[in-house]
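Encoded as C-alpha cells, the following chain is the form predicted alone, with no partner shown.
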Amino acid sequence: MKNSPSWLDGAVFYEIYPQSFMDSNGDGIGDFNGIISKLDYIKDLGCNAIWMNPCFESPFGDAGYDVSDYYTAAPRYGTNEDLKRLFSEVHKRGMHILLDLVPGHTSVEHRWFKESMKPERNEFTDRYVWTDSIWEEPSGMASLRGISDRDGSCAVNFFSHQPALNYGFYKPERPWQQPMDAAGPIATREELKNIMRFWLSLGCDGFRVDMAGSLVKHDENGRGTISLWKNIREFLDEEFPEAAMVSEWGEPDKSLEGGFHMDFLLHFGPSHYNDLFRCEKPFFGGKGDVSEFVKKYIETYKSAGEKGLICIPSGNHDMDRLSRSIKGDRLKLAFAFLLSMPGAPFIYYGDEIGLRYVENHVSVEGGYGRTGSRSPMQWDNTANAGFSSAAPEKLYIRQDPAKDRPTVENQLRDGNSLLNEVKRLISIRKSSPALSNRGKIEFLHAEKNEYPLAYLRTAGDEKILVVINPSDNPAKFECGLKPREAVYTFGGEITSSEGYITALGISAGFYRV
C-alpha cells in the first residue's frame, strides 16, 4: 500500500446522519443543501473532514444501508448535482468528505436483484449468493426463500430485505458456492470499482466502508476478503491515489493489510470500547474500569503499525448517545480523552452539544432502539430547534421535547458549555504534534478498577502527559515524569510530589514534560 493521503494526518471527522442534520426545504427531512448551509459551523468547531451516512437511492428500510441504485443520490436529499455541489463547498473550506459505501448487500428493490430472481440465466444471475435449491439454505446465514420462480434460496446479510452480494467463497464446499475467481464474484468486484470510480470522479474524497470484513463468505481468518481489498487498493493507487479508505472492520491487522488507511474500534466485538462510555458502570461515568480497554487498545495499536490509523468515535448512528450514560462535566472529560488519543477522532453530530438519546421512540427505518440516537440536530430556540420549518408532527424523526434541550445557539453563548470545550480541545490538538493523529502513545497508569487514566503522547521533541480522572475523588499514581507546563486543564491542575502525581476528582489535564 502506498502512503495514506496526507490530509488524514490532521483529520478530525464529523459524522453526519443526513436526514437529521438540517432540512432546507421544510419537508421534515434533512438534505444536501441543509448540510451545505452548516459547513461553516463544522469548520468553526474545528472539524476538517466529514463522514456522511448513506445518501444513495433506497427504499430506506435500513436508513439507506439498503441501496437500490448506487449511482443516484436519494431524491429526499437532493440530486447528483446537489451532492456534487456539496463536495465543492466542502473543498472550498479546505475540508474533505467521505461517503458511506455499502458493498456487501443491496435492497431487494435494486434492479440487480430483480434480474437475479429470474429463472433464466442473465447478467445478474450470479450477482448475489444463491443456493441451487429452494430446499437448501446457506449454512450460517439467513435467507430469502420462495420469493420468485428461480429455484434457490438467497443469503441475506442482516435484515431480510438485504440480499448478500456475491464476492465468492474462500473455500467452496457446495456446488453453488462459487470461488472468488469465478465470473460472478469477479463481476461484482469490478462493479464495486465502477461505483467508487463514479463518485470519486464527481469529487468525493474516499469512503467509509460498511461491514468491510464480511464480503467473502466462509472466509478463513479474513484471507479472502483481504485479498479482495488488496485488488481494490491497486485500482485506487493507480487511478485515485489520494482517495481515503476507512473500514468498519474492527481488526486493523486485517483491514490495513487489505489496503485501508484507518479502522474503527467498534462498539461490538472484543474492543472493550463500551467499558468507557456505554455499560452499567462506564469508566467515564466515574465508577468503571479502563484496564481491559487499554490492553486491547495496545494490541490493536501495535497491529496498526506506523502507517495505520485507529478511530475511537464519540458515537455513531448505531449506538446510544454519549450523553445517555455520561453526564455533566464528565462529558468534557470524555472529549478530553477522545481528542487526545492517536488516530483520527470522529464526532457524531450533536455529541458536541450533549444531544440526548430520545427515549421511547417508535422505530424509524429499521432503527429500533437506535432511533433515539438519530433525532434531529438542535440548532437554536426557534421552532423545531431550527432544524426544519415543517410542522412538528411532520418531522421524520421526533425531536427531544424537553424545554432545556441543548442547542448550538445557547452553548455558543456559554463560555463553559460542552460545545466551547470541544472547540478548545480540537484547537489544542491541532497545535500540538504530540497530540496529533500520528503522535505516539505510552500508557502510564490504567490499572484495574483504578483512577486516573494517564498516558504520554510524543512526537519529535514534544512530550505531553495526559491525566484524566472521572471519579469523584482525588486519585494518584506513581510517575517519575516532571510536569513543566499545563497545555490544557479542566477541574484543577495535578500536583506532583515524591514520585506521585495526584489528580483532583472530575478533572483532566495535558502537561508538557
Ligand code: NOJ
The other form holds:
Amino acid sequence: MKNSPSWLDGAVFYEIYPQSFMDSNGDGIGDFNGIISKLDYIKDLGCNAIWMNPCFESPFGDAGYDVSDYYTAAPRYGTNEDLKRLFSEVHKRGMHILLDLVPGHTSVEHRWFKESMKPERNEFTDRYVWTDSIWEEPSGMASLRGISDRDGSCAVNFFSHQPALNYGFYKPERPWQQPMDAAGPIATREELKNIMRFWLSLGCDGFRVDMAGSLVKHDENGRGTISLWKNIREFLDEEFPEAAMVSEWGEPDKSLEGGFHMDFLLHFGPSHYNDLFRCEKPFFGGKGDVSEFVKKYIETYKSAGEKGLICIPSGNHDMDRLSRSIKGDRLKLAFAFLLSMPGAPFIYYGDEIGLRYVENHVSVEGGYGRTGSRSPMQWDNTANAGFSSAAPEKLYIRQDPAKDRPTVENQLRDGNSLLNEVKRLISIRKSSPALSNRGKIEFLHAEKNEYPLAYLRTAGDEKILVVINPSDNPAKFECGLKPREAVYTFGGEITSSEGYITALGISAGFYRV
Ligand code: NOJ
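In place of the form predicted alone, output the structure of the form predicted in complex with ligand NOJ.
After this comes the whole thing, all chains and molecules, with the earlier chain placed first.
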C-alpha cells in the first residue's frame, strides 16, 4: 500500500471502552481525564496504540454506536478540549490513538434524521435509505416505519433506532434505490470525509471503522463498498497520509483491497476465530480443533497478508470475555498465541488481568449479553476496585463481586501473574522482527483435533519456531528444525529427537532455529 504509517509495523493495541476504564470525577462512569491518568499503565504494559470506542454525543441506546452529533464529544466523557488533551498526552508518550467511526448509521435523534423525516424536500432527504411508500419495506433490511410525516420506511442497520445512512445501492432495482453516484449518496460520503477531517485535524491518528463492510446496500461480494472505501483512501492519501485505518469487516481480502491498513478477525464471518477461544470446545480450552481456523487463515493471508495486517483480538466489547471459557494457565497460552501471530495484536482492556465476564446482568445501554464483558476495570483493592469514588450502585455497570477478583495491583505484585506474562510476551514481540507485525508465518503443525499448534515466524535472517500446546498431555509432531535458543518458554521446554518435537502439556515456547 502506498501509505501505511510506519508505526503500525510495531503497533500493539489496547482497546478502551471509555465508560468502564477510569472515572476521574466520581460520577460512576469513565472519562477522558481518567484515561489520561492511566496512560502510563498502558505504556508500561507495552501497548503503544489505543482504540477507543465511540465517544461522541449520543442518547446511548447502543453504548455510543448511535451517534447524534459526530463533531462533539459526549459530555459525560469531557469536552472536545479534553479529548484533544488526551491526543496530546498519548503522543507525548510516543503512542497513537484511533477513534471509533460509525459511518453506517446514526441515532434517530441525530438532526440529519429529524430533517430527513420531514415530508418537504431538504438537504437531508436523501441522507438515509428511505423507500417512497410506508407500505414498501426495504427488502432484505429491517426498517423503521410510521414515526414520520414523510411517506416511506427507513432501513436500519442494527437496532431499530439506528437508521441506515445512504451510500447508495450497488445495482438499484426500485425507484427509491439510489445508485452510488447519485447526489444523496455522494453527499453522505463527503460528509463522512468532513468528520474524518475534523478529528484528524484535532490530532487523532486514525479510526476503527464500525461495520465497514456494510455501507453500500444490496452489494455484490463487497464490490460497491470496496470502491467507496477506495475513494476515501484517495482522500486520506492526499490529505492525511499518516492516518491509520482498521475495519470491523472480518474479511481482510476485501477490506485491505478497499484501502484499510488492517482488518479484524471477528466472532462472526468466515474466519473460524471462535474455534480458538469461544465455542463449545475451544482449541485453547485444551480439547478443540484449530485446523479450520488455520486453513482459513492461510487462505486470507495469501490473498491479503502482503497488503496489510490481519488483526486477531483477545476479545472486544461485543464478545464474551476471553476468561469466560479459557481458564488459568491456558490464558497465558492464549496470549502466547495472540502475541506471536502476524498482524497488529489488540488487547481488550482487562483481558491482560483475566477480568471476568460478570454474570446475571440486566442490559446496560443496549449491551444485552455483551454487558457482562463491559464491566469497569479493576485497578486496586480499594472501593470499586479503584475505578471510581462513586457509590457502588452508581457505577455504569456492576463490577465482579467475587472476593478474589483480579486487580492490576495484585497482579503487578505477583511475578507469576497473567499481567506479568502478557508484559513479558509483548516485550519479546517488540524485540524480535520475526515475531512482530510484518514477520512472515508458515504453519508447521495444525492438524484436525491434534495438538500442538506450531508455526515458524521469519524476518530476514531471524527464524522463530513457535510451539503451543494447550492440551493437558504432551503432544508431538514431525519437524526437521533444530531449536537452538529459547526466546520464551512457559510450562517447560520442548524436546527434539529423531525428527520429532514434543511439547509438554500446557506449555508454550518460542525458539530460534
Ligand atoms: C459493531 C459494534 O462493535 C457494536 O458494539 C455495535 O452495537 C454495532 N456495530 C452497531 O454499530
